[in-house]
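Take a look at this single chain, the form predicted alone, given in structure tokens.
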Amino acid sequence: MAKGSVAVVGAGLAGLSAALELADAGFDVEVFERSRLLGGKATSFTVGDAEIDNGQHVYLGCCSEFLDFVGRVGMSSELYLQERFEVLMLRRGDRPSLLRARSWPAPYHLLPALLGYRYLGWPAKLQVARGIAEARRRNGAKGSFADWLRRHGQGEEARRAFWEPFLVPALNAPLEDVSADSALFVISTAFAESPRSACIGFSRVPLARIAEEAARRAGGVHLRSAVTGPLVEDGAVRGVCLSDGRKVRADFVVLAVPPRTLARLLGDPARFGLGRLEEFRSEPIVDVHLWYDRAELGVDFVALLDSPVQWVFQKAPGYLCCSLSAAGELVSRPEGELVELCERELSAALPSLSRARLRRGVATRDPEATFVPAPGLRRPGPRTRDPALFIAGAWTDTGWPATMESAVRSGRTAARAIVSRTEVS
């Protein structure tokens, strides 16, 4: 006999991880997704004869919950992860510099890479080393990360050649806009936790395949099924209302949607103890996919300095994905301009690429890709004032920035809160 019924709204990683957790715990679960695709912000679609992800969603070795989620749906073999942290740093008109970690205990595994980093002079190298050491303490950091850098003697060279290339893409926002605490979490977790933590990985298959496997194990999944809000009777949540007029009853509801959508579905979020959702603001991400006529392009994981293109990954022979984070000034540009921009930036920083001919380029945009972890922003947990209503999403209080790891953690946390509530009752 089932422990109860749950309606999950949203088939992104947050909703699917919640559904999978609840199904494994013995609940009857139904997932409702308004679009035709599974995966939410980590999905895939077809462009011509190629299936591409709607963003370059990399993960790190420290993303334990995401790795476990992928393993539970039987897709671990489709993930690639570096054996050790290694990134080729590029700057226009200069020789490349390779950052490669050693097999030493953290954070000392990064010391040789930092000492050999040619884009930093010795004063800046010392500044970064001190900054990483200070970040491990994370003792009550206030204000923005830009403020923190100034207080801790991080100069312009250290900021441009180290902190910005790694922190702006990680948090998808300018350093003036993100809280010091959020940035220090990234630094301490990725760079100072273990040698494996900063290793970079990605899915060898389109992300939609992972979402599809999760959906198969998560109960009933209904695509093109828009929810208009919770079903409320006698002042309590009893299920969900669909746009076609149907009412689906459920013992519990999980709304795994972004803050703006959540506010619209609830009508009066404060009634459920979810005020101040309007304080969440988002930043866009642009990804440009490039296909060349050569299989080997001399690119694995590449970071570009002083460029709107922060990261470039070779996902398949001849196929590069360029990631442009905090892309507020670029998201509305025509696709042709974005493709030309990325090709130009890559050719200038990596002269060997000029011998390859671009066959095709495609741009994908997410105008509201992630929330900005601004100073003082309060992220809600999974519970609401209604004992049957729970929320999930990468933007909720997982402790992580808006990543696939945060999405999975949020879904699992909401599911475990439901399990806990049924055990108590």
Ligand SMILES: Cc1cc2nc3c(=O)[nH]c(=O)nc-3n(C[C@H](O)[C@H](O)[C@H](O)COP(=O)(O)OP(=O)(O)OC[C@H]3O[C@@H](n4cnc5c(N)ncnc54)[C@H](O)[C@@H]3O)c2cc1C
Given for the second form:
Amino acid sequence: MAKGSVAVVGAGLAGLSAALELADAGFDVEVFERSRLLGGKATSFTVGDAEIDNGQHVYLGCCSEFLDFVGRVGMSSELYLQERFEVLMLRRGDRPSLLRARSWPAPYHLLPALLGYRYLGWPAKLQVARGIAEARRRNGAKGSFADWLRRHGQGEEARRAFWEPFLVPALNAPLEDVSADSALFVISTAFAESPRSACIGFSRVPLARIAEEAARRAGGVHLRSAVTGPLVEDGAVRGVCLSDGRKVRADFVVLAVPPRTLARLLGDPARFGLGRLEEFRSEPIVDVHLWYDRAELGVDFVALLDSPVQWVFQKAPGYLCCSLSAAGELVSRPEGELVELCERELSAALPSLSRARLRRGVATRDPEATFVPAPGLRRPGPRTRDPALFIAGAWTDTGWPATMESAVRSGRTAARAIVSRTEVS
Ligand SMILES: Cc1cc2nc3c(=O)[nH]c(=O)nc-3n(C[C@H](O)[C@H](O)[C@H](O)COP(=O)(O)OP(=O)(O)OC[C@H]3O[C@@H](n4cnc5c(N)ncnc54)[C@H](O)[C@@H]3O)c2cc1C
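Okay, that one was the form predicted alone. Can I see the form predicted together with this ligand too?
What follows is the whole complex; the chain from before opens it.
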């Protein structure tokens, strides 16, 4: 017999990981998803004759819960993860420089990469090495990461050639807007934990395949089924209300949606012990997908310095995907302009592309790709004041920035909170 019934709202990674965990623990789970697609912000769809991700997603070796989740849905073989940290850095008008770690104990594994990095002079190399060592202490740093860099003697060169290319995409925000605490978390977790933690990985299959497999194992998933709010009777949550008027009863509800959507669904979040949800700031990401008659990077991806395009991925022969994190006003530019911008940036950094002909360009953009709390605002945990209502989402309090790793952690934490509630009662 099932341990109880759970309605999960949202089939992003948070909702799906909660659903999977609960199904494995013996609950009857139904997932309600507003869209026709699975995966939420980590999804894919067809454009013309190509299936593309809504945006290039990467993870690191330290994203243990995400990697475990994909393993549990039987898709590990579709994930690529570097054996050791290695990135080809490019700067227009300059020779490429390869950052390659050694298999030495962390953080010394990065030392040879840093020493050989030609875009940093000796003083800047020393600054970065010192910065990584300092970051390991964390010490509850206050203020922005940009302030932290200034306070810790990191000059312009170190900032432009090292901290920006890695930290802006990792946290999807300009360094002035990133809290020192979250940046130091990323540096200490990725660069200083183990040689494997900074290794970069990506899915070899469209992202929706992972979500589809998770949904298949999690139980009933209803697409195009928008929830309008929890079903509240006698002052207690008893299930969810759907936009088509149906009411679905459940012992527990997990709302795995973005913060502003959550505020809308709850109507009066304060009643559930949740406040200031509209004060979570969203950051956009733009991706520009370019199909050339021929275009070979020679590696899986490269990082571009001093460019709004931070990373370029070789998705297939002739198909390059440009990733523009912390995209700011670029998110509202017309597609043609974005395609032109990326084509220009790529030809400047990759002279071999000047002989290639662009066949087609498509821009995908998400103005709310990630969320950060306003200064002084705490991210909520999974529990609410109602014993049957739980929340999840990459933006909630997982200790991680809003990433796939955070989404999976939040979903699993919400699921475990439900399991422990049934064990107590
Ligand atoms: C372009 C882009 C690039 C990114 N790159 C990276 C990266 O490289 N690495 C990384 O780790 N992270 C990356 N991220 C962030 C990562 O994708 C997200 O943090 C994570 O997927 C969020 O998962 P989630 O389940 O918390 O939320 P979501 O994915 O937003 O899921 C919420 C779901 O709820 C559904 N929903 C909303 N309202 C309702 C309703 N009323 N009823 C029913 N369903 C509803 C939505 O349709 C959605 O499917 C990127 C995001 C974007 C957009």
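Nothing here was measured: the structure is a model prediction, and the numbers come from that model. Residue numbers count along the first chain shown, from 1. Take the two forms, find the largest set of C-alpha atoms that superpose within 1.5 Å, and that set is the rigid core.
> Superpose the two forms on their rigid core, then report whether the C-alpha of Pro373 is displaced by 2 angstroms or more between the two forms.
Superposed on the core, Pro373 moves its C-alpha 2 Å or more between the two forms.
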